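This document starts with one chain, in the form predicted alone, laid out as structure tokens.
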Amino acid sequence: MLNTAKEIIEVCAERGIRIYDLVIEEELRRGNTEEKIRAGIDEVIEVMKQSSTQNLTQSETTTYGMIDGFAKRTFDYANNGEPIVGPFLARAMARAFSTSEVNASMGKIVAAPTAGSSGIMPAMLSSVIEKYDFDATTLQNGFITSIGIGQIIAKYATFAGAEGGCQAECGAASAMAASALVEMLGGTVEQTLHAASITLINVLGLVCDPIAGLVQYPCTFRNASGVINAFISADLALAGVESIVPFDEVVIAMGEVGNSMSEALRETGLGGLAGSKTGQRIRRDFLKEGE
């Protein structure tokens, strides 16, 4: 994979290719075939579709009940109420909640890139399938583009909330989703990188403070807001709005912000909402159960 956004834009322009072509070329060098790569992506997308719709009409029951029923309530509101953000975005948030609930109940999800941020990509994909009815190749190309964006994040920073805060988890998932959106909607390579940059900029400094160390609360809300972040960032990039700072430099900045965070705000379950009275009470109950 190329090292900087500038290199990616230049190479893609010179060769008339897309970011997903670069990712596929890299995989081919490792001995994979394009057919196998695309078949694998189809399987991943199918799991994401399942997790993002599983709880729209039913409620999971988890031990602490921190996020139970959020998906169904939000989906019902999207379809029967008058959501301020409109039915499409409200349904997208419901789908993010659904995967978070499936994850919390130990169901089958795809960690893209992590379990704590696993609701964002599925919610984005299911929502655009509903809205645009993209064919399989378009979905694959969008997804593979998101892999390329993830590879850059992994190269310069981290996906781990324990290292970089939630900006690294939900931020990365949102940036990956935004890049996939721009690719699927026919944006340029440069717009794809702008969308990813804008998405990360929107969450720079976002702490990771899971109550009792469980990636349920407040993580589920950040999955819902993360998919909306992806949509608005993609729209801004497609409208021609640009990030002055190139994507690779945004990722480096994200890594530096993460390194400067207090450990209490990096997935230790000690600070932020995890350090609140309620958060600490749930943590004590959780630890007692483990004794």
Second form
Amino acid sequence: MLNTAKEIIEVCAERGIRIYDLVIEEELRRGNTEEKIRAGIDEVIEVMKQSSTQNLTQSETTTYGMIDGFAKRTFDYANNGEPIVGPFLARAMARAFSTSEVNASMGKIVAAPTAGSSGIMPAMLSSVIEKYDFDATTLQNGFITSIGIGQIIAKYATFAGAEGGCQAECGAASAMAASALVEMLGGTVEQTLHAASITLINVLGLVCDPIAGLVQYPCTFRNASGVINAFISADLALAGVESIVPFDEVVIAMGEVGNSMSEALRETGLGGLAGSKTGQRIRRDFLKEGE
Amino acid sequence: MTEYSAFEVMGPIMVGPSSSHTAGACKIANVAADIVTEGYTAVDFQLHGSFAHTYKGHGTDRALVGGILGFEPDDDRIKRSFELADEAGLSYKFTQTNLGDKFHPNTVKLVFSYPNKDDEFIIGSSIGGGAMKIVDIGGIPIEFNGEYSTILLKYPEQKGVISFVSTQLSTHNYNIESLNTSKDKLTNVVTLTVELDQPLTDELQETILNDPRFSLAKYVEVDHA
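One more: the block was the form predicted alone; return the form predicted in complex with the partner chain.
Expanding to the full complex; the earlier chain stays at the top.
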């Protein structure tokens, strides 16, 4: 099992291996085979490609229509407008919206690591496919690396919005995406961990406040900003920018921040945007219909 | 500290929007339908806790019906499960209930009705990340999570049953992952669950499940990845 950042870096250096090798070794110990792991990743990648592109040219109908059409609108703007962040990043946000809409309308997605944060890895994936000519093995290695990052987050903190806030869901997904990027782009093991650290640092304290408990609003925005967070953090790490605090300690800090957050801000539908006048009105209407 | 396997982090592949309210619910119903006797014509989904309040918005209702129809949590047809159930002649309804504090907030009691015999019921809880456990079969507390292929047996208490089952399995070279019994003190009926690390052969199913000592004998197969 993956332990501290220091141990991972040392083991990888000593044995000349990468984070994904450690993840595969752990799976072999569980009785899995490398062939099955890679086939499983390919299956995940196919579902993600579909969910992140499905709604770029059409608009899905979700419960309450809070987020309908965001993907298509953003994708059109990315391609025909003059996005401040440039077409590439705007398209990435549109792709994150696409999966969020698919998720909210009961379409097929991959919980990566959760359903609420399921837009981030696919948006990263479809964007790198657009920009780079990676072969299947490189993509698999990136994804397996991101699993290792997720395992560390689960080990020292949590993925559950109800326990850790949105930092634990979209934060974890973004850190996973950032680590995949650095691996695919040939960064060092240290850089992979720095990218994950920077990503989480950027969202420490991010609350989980979905209106009416539905996985739509503001979840969808945090999927869009999450993939951008992954891009900038990966770029900073590849540029040589470092996190002084090692990744495992960042994760522990995230866990502590989550614990010290008011329960109202942890997926209870009571605080944050869910607690706003509008959020509460939508919640009342929704619960009435559920009766 | 929780240690997750690779595809617990990157997965499950599922239909949205919520791993606990949609994927977990679907899996409960899917497994419950495998456990009960065939031939039911109606299912009453009695929703407890958070399930009772949020089932519509999270598609828990469609996921439950989809599970009964045999759909896995990643099946696109879940979204259309109501019309597919109508076509299959299965009637269903949703009621809100309070099963009491001892049950997890995401719990459902599935009551299966038959034209010519008494109802059967199963209670299952969705415990997060798409995982679930069946916690009650017809009033008998149980813990069954659907991770391993499992033999479920009910019988009036008597000697030799456990040794019969374990001997059959060990003779055929099976590893038993877990073996659990619980006894209803009032009726002296024992529920025995045996989790296996590989699917049971047809031949062995026949030998174990058809033993006359069992008042209920079921085998639930799980795809061992």
